[in-house]
Amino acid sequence: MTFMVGGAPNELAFFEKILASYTVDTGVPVTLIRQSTDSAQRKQGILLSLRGQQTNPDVMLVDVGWIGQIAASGWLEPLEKYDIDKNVFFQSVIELADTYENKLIGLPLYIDGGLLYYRKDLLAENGFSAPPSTWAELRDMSERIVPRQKAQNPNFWGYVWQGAQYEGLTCNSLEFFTSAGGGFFVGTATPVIDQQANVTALQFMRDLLHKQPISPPNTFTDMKEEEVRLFFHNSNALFERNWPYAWGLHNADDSPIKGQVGMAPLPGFKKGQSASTLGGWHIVMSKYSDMKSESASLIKYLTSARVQKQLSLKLGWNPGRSDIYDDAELLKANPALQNLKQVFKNAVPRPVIPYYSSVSQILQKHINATLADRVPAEQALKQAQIEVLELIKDYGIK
């Protein structure tokens, strides 16, 4: 049996040892497919794998963003038949990610979400005892804070986010609209870009740009995961939107702002309105194996609550169970456990669509148009709206 993974060498060298303690336990050999730290290498070297129809490899690790494509084209093996325990993983990600076409494509081996950090000591320093639920709030947080800041540090700014023409930008304008109330689609297979929800989020996303600015002017430029991170990570913003992993990096010991940090879930525009969208990799069995029984022995094996502890504290890997985050040992490792957990819970899936990264791409295009200032918000959609309904055309979907 196979399985195929990419990863850092640590990461890849966790796996080797589990792998070889369920050959231990179960008296049947594993090899690990390696791949690299690539996302894009990646996902190539699964599709090649998949439309050649190979056996190998029986098991992988792909992009939630993936699974859409994948499960279209007829390539993954449903787990239903396999009794697995579906109910102690995050709901909100079996039912919308993992599921496609009332069929179970996939299981949750580590799971993303995007959130805000914030300054606690800033915010503390001027009156404020809890961080921005709405981003009513975050906008008048920052008005009154970076000015001060701003004047012992000039390239102080308010909230740093991912706005550069890519997939980031995507994943953060999936959020600010679902927490306006709107989204992308309905289903999978009716937009709803081209929606007034949306376009006020939209505009306020501008507006941080251009009116009485609280975020950097080259956010639609240069602003990606590390840009956003280094920028907060170096003193010079008071929020940060950004993926989990920033949080080990900004309280490491030599961290500048080390214990300075808080975590919580991103504002919306009414309180209770917070929504995360939803990254991470997931396992799924390729159709092809022919080793089918032994896969879902390996699936249900690494998806355990006890591998998935050893993912958390060996890798820092947030579990794709949520009924292991209230472990007492590992909220001891990892107190945000206990802050990701409701992050995850809000967590919003890209679409899960064959033709998702088609539709990034022109989401991608028009949003960071109004960014740049050059078209208005509602042009930007109404335009997104319909070239996403030629695609839609294009793909034979009526």
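Residue numbers count along the first chain shown, from 1. Only a predicted model underlies this, so the values are computations on that prediction, with no experimental measurement involved. Rigid core (definition): largest C-alpha set, two forms, superposition within 1.5 Å. What changes on going to the form predicted in complex with its partner chain:
- Once you line up the core between these two forms, the Cα of residue 83 ends up 2 Å or more from where it was.
- Taking the rigid core as fixed, one finds a CA shift for residue 165 smaller than 2 Å between these two forms.
- After superposition on the rigid core, the Cα atom of residue 288 is displaced by 2 Å or more between these two forms.
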Contents of the next structure:
Amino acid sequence: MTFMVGGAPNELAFFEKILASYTVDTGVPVTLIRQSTDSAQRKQGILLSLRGQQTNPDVMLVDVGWIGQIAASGWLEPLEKYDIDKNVFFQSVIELADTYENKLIGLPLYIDGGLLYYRKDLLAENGFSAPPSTWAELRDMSERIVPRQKAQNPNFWGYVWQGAQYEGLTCNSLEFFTSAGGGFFVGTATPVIDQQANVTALQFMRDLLHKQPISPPNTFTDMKEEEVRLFFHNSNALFERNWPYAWGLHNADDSPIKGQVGMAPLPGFKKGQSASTLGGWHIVMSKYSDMKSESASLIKYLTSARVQKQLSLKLGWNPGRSDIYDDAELLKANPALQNLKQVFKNAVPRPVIPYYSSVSQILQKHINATLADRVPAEQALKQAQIEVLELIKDYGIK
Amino acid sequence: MASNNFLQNYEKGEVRTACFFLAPLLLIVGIFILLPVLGTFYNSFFLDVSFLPKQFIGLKNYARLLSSPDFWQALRFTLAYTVAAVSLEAVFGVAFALLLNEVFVGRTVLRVVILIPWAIPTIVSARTWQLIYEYTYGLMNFLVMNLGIAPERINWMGTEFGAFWALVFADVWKTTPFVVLILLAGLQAIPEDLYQQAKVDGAGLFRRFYKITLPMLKPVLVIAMIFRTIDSLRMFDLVYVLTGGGPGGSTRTLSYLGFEAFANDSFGLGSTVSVITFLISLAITLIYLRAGKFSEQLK
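Can I get the form predicted in complex with its partner chain as well, since the one above is the form predicted on its own?
Below, the chain from earlier opens the complete complex, with every other chain and molecule after it.
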């Protein structure tokens, strides 16, 4: 049996160990096929094997961003018949990301969601007792604090987020749009990209760079996860949007901002209208697998409470199982889990549709054009809407 | 036919032996180059996405591509990029080749040093350039701020204009050595006595350059430019690393467009982009050959 997974060296080493202990328990040897950390490359590797109807890999990890495409291609083995308890996972995630045409096609191995990181110390020094709950508050706090900081550090900015032309921009936009009451799709074939709420949100995003300005000018060219994390990490920003992985790094012993970082849900345009884009990886079984019952047992093993706890303790990943977030041992190691559970419960997935990656590409291009101040928000979203409709027509999707 | 005459010069046995020795090579070229190329042509007539049954759609991919503003944007960008990069490389290439053809102390060292950019894989040098153009800590903005060129840092990749020249600059830096290398070989093939004679006849430095060097160098220069043009027309790596196609999709080349289609698992459309890129390269090569009067030269 083979298991295909990518990641950093320590992550792969972790999987090697888990697989070895699985083999000890069951007597079934498992080969690990290593992939890179890059999501797009991992997708291509998986698509190639599945397109070619290879019997290997049997089990693999897929990104929530492209699980819809793989499911729609009919490459995934439905998991219901393997006696899996769905109820221990996040209900919304199972429904929105792991169910395709009423069939269970995957399980969340771990979960991610967009979060707001903020400098506790700087907010307190300036008389703010809580992180911003609306975008207007975030703007006001930045306008108050940033000029003072800039006096000591000319590179200091208010809010850093992922604005470069790539998948991260789609995730950030979904958060801005949803927090204004908008979104990309209604159902699976009705794009609502040019609705007014989205235009308002995109205008706000553009203004962050060009009007106030609160975000650094290179937001739309350079800012991906790591660029954003390092920017905040080096004490150059007041607020940061990132995934949960940044928490551990910001609080590491050698971090310049250790102990000064707070974590909160992202702001909304109205109080309480916060949105977090669902991220994370899902474990699935290939339809072409020649070892299906063994594969199912591996999937159950990797999503068992024991292994999920280890994922959290050893790698700092957030388990896909919601039932272990109240575990005392986990909470002791990572108190942030308490907050994260709430964030993940309300996380919004990107549209789970087979042609999602094309839609995302169209969105990235037009939204980035507005951030670059080349095209006004309304016009950019109108054009994106037109192109997505054309795409749907080309594919003959009803 | 020239080729028939050519074969008549050899005995039958010799031809058979030649075929025998060439067969493995032709087989490899056939399997690894010809078949994929034909497959690409074939694929371009299909709607080929994983979640729909593969279906023959005739020229619809071509129609879709030719009616899409993205395609024309990419074509315009690719051609502008090619013209800018190749002409700069030709000018710098000739200049450096002439310099390195002279005798001076340290020439050998310089000849080696000048090849270094060419020896570095593009993806690596692209990463280096990324650091140089980097907004906060990059060398370019360090110079801008310290030499007082501008009051604020410049976001080099933030405008189409800036990104375009940043890409051209990186390309010229990397591939001029290749042009130099070819031209240097060409220069060394020009007989020295031609210059001696011209000197005797009273021709000055510039006259000798225009009447002897340039015409004698032309066939080699055309070859170098053909290589560079075809390479530039399918430029991908610099864009992939430096701009990711941004800002707002304005720096996508044809190859990048094809990559985007493949990345979306849209194999039919991606193949169509490749076919069109191939046809454009072919057309431009033919123009070069015509302009360089190559058929005559080869006789």
